[in-house]
Amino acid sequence: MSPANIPMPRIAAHSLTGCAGELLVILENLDKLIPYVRVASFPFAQSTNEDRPVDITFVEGSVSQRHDLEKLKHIRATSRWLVAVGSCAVWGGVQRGACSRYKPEDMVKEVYGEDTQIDVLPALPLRDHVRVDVELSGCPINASQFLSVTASLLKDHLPYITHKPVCLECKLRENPCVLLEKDLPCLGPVTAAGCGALCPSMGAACYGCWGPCQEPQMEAMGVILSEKGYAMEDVLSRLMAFGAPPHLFERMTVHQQRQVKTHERI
């Protein structure tokens, strides 16, 4: 089979319970892939889409929904690849850190009323439910790294996502430490790294958007917190608000019952 006669692969973005800033971040990047591949599926874009087998596809936004469930695993059915983009998706973003404070169905209610026919589930990331093969963290994600992704899946072969924290991208950036130097609650020591270091490079303390990165310091970063004078209650929210998983704190929590103690001691 000539070049010419070999069908073009086959893409698809797809957004469950999410804000779409990844599906924005894809189309705005879309004039580059075109020339590469076919868009066989962006309802968020186009209002004839097909439901084909794809090559890729992405999929923005949490599980927070009955009918996001029964979306996905379609989703999952026909697609060789799917990645996971964004925090919501990776994480299960902000929802979930809702859902861990609130239950999902007197949220629902508060805001909808008692008759509401809502089908709520507890947010969570596409993995606790299907098999994923990339995952792509961000709030949004990054445009760079989205095409980096799509060329080496267009290729055949898994890529290469660091996860190391913001920290470094701030070091490269030759940024002044928001957390030592201006005692602000940075949370670039626990955050992954991929958004080149945007709150910090302003002055700002990170506020972990990119969920956690390779093995945090959890312990760590909270006795440094609790030492600039910040409740633990407030770490913890902080760290939770963008849907990171829950066994991530549970040595937070431990030094956390520890400093209780050490106060009724005193």
Given for the second form:
Amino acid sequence: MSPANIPMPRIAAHSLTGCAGELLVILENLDKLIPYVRVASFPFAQSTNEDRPVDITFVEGSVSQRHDLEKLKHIRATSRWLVAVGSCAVWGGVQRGACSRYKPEDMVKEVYGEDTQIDVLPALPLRDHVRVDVELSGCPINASQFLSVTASLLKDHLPYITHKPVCLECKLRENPCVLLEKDLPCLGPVTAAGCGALCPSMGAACYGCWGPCQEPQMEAMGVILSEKGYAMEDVLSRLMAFGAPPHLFERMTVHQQRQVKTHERI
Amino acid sequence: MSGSERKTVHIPEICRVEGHEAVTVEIAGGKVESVQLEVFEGTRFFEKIVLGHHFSEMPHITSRVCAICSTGHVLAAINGAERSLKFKPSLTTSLYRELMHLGMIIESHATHVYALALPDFVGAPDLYKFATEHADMFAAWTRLRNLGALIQTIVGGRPFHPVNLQVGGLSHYPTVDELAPISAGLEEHFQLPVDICTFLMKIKPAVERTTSPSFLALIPEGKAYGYFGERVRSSDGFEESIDNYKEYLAEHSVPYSHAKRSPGKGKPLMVGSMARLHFYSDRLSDVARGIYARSPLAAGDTNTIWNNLAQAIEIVEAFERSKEIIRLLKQDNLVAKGHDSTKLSPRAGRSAGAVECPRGTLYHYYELDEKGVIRAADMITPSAQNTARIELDIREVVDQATDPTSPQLQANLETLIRAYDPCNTCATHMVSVRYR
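Complement to the form predicted on its own: the form predicted in complex with the partner chain:
Now the full complex is given, and it begins with the chain already shown.
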């Protein structure tokens, strides 16, 4: 607890275009933060919100419209630490997966009709528009990672977040490898850790919701999935579904011509 | 309401709802001229996002439409894909899915009832005030949503965006031992939702709509107060298969909003807890049925505010039904048998799928090619179906008001909209009034 004469650190949480999942994780963990911070602005969860500078702002969602961009710039200007939370804010999320394949202007016409006036931007992560201090990926973010990031920042300390592959966590749980032993199309080797290897722990293949790990070995991933009989177009579609940037896949497309053994679907 | 001047009631951003939403009411000559509920959440094009993906990816991708009802989107996607593939899950699989769904009902309803709606009734506009001055309610919410999250974590792998529910079954069937913490939680916290029902029943509605809504809900399979089915029933006297959803829900978009709307055979619809209780209160378990019988809902009062109470009654029902499901799973050792394979052979087909989500009926529709790849898709959310009715509620309430621009009326309008638990994510401003 802060002594009475020292003001409490002020935090804020906002969403751009997303599913509100990170706001929900933050809301569900607020009971642990309430003794140490003032919630200056959190419109999802309270009606009285201040528009003044804050110490930490958590932003979820991708920038998908001009309204998002204006809001993000204002948030950046009024936040000491800007933390991008969730796969949408860090990678662009599932909506970026679609924007890599279709033009947003065309999609908006198709979904809302030719004469729509809805304003759209290609879905992109926060770092493509403003400086971001900390990126905490996850879909949704892991609650204990969120609390440890917050605790670090409250002590003016940049948090350590691992970007190693999720295989590391999977091995620590002593799971049998679903990729090598069950031939499932597991994306664990190229996906960032943080979830605790949830899918393989339940016997399912990782589908990459955390976004790419650091230096993902896309070429090797492509080779091994081709050897398992998965068509490269399926592999790419699975990998891009959660918004991983398209340039990562350039190395794989060479294999698309060379390595495809079968067109059997996943 | 009187006076000949033009007035505009404008609520630029409604707080404590999931999403970004504004309301504009135009008044001329003492009568409401137009009501616009504007949703300006960024567009996400899920109907396009899913194209080209395999049906087995649908649960994981569509769950991202919404966090708090992600389990509903997962189950609607699974239902749509399985109906298209002509696959019927085993009783064991269905029971696990229902338990998972009830976990979402508890978590979502508790979050809406306590954290989003209650602050209006206890006068706590900010979280700090709510958490400190109403610590018992804040703690009750924490326990209930933790329990809802626990159920979804044990059955689905995490509190939302579940990883364990697949088209064709579960990738892991939890054991009797793994279900034990759920049973313990259901026993320990049963009194909490009962108490909040008692509290909500005593609320005096501040405003009243003047017409009764048209209710629409799925007809539950089986005899329980269920959330899954293949046909819908309307209080306007029709029953339809969900495959004809396009006929009875006419979805269209309006230039002022990013949310599509579906008014329902031309008449504004209300879907969700109140609609379900309207049709199926006789299927409730003992305690929930007793509470319902004492509630204004049983007396035929359809004031919008009672949707909060209806949700609380459904939490009680979810507790009783979850206990029953766990009993059924243990009986005959269903936990250990009837496991479905999660690999279904692809075939071309098209089908709708539907579930009763916390806020109402959710429809997913898919067309699959012979390889099992999605070639066309459609989704209709409960909030899209409720929008026209919310606008009508606002119109009826403002028409009765002596001073439509008073801050109190606008606060009441926000409470009214919130009672629908509209699903978007919110922004910052307070209510404002413009004259012109």
